[in-house]
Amino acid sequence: MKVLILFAHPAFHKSNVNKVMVDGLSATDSVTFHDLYQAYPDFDIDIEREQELLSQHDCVIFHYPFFWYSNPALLKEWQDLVLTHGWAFGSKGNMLKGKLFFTAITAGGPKASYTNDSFNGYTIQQLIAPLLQSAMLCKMITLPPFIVYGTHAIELPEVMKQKRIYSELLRQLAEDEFEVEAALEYEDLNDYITHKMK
């Protein structure tokens, strides 16, 4: 399975936690790290390159941080301009059908923060809504998301604990050892790899 990793970080030279969890992707055979940021610094956006890398690859990862409970504006321009109707979705678009699709968040805040009862009176699963909806209207595979919390006050020993799951979770899916249906099961992927992982 080849991978795509659509990473999204409009101030990554600030950023201590997303250096350490993507240090060392873009040198993976079956991972394709792409920095929107990095190649499209004015948003001029190359649609017939995005889908052409869309189409290369089996799994589709945005990995973000979490920005006011959603992701960053470049990766919106990117899901705007590269999703047309008849290639992504549409009775003739089916060119993402089949795909995997998952989020990999960095949030500031800690996991207890973000559910129905707590500060911000909702779960991160249900504040991605709208982007599993998305991919589920490009006929896709939805998975749980990939989840760092705490990332404002988060030790190293923790960013390492995290980069060994996400590189591990990157590494079954390229290999073929992931199981779709029970990663299913899990509110997020951190769960189901640690528990692979045991």
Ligand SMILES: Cc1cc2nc3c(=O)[nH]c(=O)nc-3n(C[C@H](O)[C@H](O)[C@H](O)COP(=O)(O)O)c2cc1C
Given for the second form:
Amino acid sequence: MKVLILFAHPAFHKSNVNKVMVDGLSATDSVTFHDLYQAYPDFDIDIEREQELLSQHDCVIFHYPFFWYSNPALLKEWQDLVLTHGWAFGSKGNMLKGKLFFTAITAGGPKASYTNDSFNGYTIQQLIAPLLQSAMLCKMITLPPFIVYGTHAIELPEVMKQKRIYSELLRQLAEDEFEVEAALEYEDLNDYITHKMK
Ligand SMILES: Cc1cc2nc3c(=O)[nH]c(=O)nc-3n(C[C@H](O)[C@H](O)[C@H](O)COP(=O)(O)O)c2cc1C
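Right, the form predicted on its own is done, so what does the form predicted together with the ligand look like?
And the full complex, kicking off with our chain again.
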């Protein structure tokens, strides 16, 4: 399976967590790491190139830091321009049909703050509903998110642990060891991979 990581971080030079998470990710042929802010600093997205990239891959990951309970602006612009009617969705828009989709998110808030009765009021799974529903509209198979919580206070050993889990997730996808039905039983892909690694 070929995996496309659409990475969107508007201030990557200031990143602590994602800098570690994505380091070395493009090392395998099966994983394409595509840094959107690097490719399109002026938001001038090459729609044909993006659609061609999507066509060449079987799994699409939106990887980004959580900003205002959502994704950075360039990733929204990318959706608005690239996912066109008749290509990505609509009765004749089948180019993404059957591909896997999930989000890989780093969030400043700890996991305990993302419940319906705590500080942030919603789970991240609830907050990413528009992305999941958009992927559904494009006839993709949506998976639970991969989430690194608590980045405001995270220590390097925990970042390294999450990086190992993410790398293992990508390896399983690339080598067709990933089990979609089993993964759907989990609230996040971190738990699915951790369970499988035991
Ligand atoms: C503009 C902005 C908005 C943010 N909004 C949120 C938010 O809604 N929820 C949250 O948990 N963290 C939020 N954060 C924290 C980032 O998610 C966090 O700094 C990032 O995941 C850390 O990754 P990095 O070290 O790679 O930059 C926000 C940060 C910025 C700069």
